[in-house]
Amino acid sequence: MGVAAAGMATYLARRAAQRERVRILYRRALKDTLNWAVHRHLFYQDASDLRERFEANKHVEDLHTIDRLIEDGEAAFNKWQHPDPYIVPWAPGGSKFSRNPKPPEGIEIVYNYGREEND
């Protein structure tokens, strides 16, 4: 592999890593936007504004500028992250998570209430 090919491979690997960081940042910011917006019509506008902010830098090609933009975006996200994010109730950390644990061994559950056969 020549020097030019090695340089190109390094460039492509770095660009792939940057794309992944931007994708993760966008998804995290979009999910956090849903925490701040109480109503869907507010969320749609905020999501559209967020997308425009990402699209504004879509055509930047300089690797160092891209790294700086990603770091600035991550810093802004960490600064403005919602202090009490919404958690789906049945997900880990949610209010219903493990609310109904499995019954202990030896307990029989009858699912046909009122239709049990009389012995």
Contents of the next structure:
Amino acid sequence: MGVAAAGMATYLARRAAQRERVRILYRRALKDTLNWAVHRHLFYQDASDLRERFEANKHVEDLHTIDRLIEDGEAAFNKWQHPDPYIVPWAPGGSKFSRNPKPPEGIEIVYNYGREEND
Amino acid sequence: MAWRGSILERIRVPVMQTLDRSPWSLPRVWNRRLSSHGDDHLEKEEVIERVLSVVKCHPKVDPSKVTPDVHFQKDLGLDSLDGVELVMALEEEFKLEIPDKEADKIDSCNLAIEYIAAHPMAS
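For comparison with the form predicted on its own, kindly provide the form predicted in complex with the partner chain.
After this comes the whole thing, all chains and molecules, with the earlier chain placed first.
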């Protein structure tokens, strides 16, 4: 009984991990689809094609088959990744990453390193 | 804070008063406003309204069921991939870049609203 419960727990944990992997793969692939699409209307068609490719294997139950499918999907994603993806400007790798606007008037940095209290 | 918006809508500042210092550059406040650094603060009500309008636009969602408390899968009958699509739509709406692991945890309107309202770069 205990062995069966432990086996079931391992099985469920593995299924949950696979679900998470699939969700993250779908998220990355969907973003990459947007990178490849030069117009929004092209993206809609590509996105629904991508969704169909995921839906096609929705009812697969065998753990090893699922693992293989995920690995195939991740390999395909890595192969077709866009070389110059869109990055939100402020995010790492974005065009304005760590470039900050001037502070508002009245706020300035005093460069005397705390001496104003001692003198 | 609703009265604040309604007052600000009606206030008019004469143009010359703001431009007389230097006619060629925008006032500092506008400069910051136009920059895409997203340091403008979002009110929670605005976040809620915009999150809900994005969720309602998803083709599989029944707009009448959407409230700030709904769970994407339990209450709206979506599956996990639809949830991924919704989070990506929210990222685009608020010009955010959410790390994959964090985005994966957002599975309800409540969490999305909380995450976006607390995000310094949401705009």
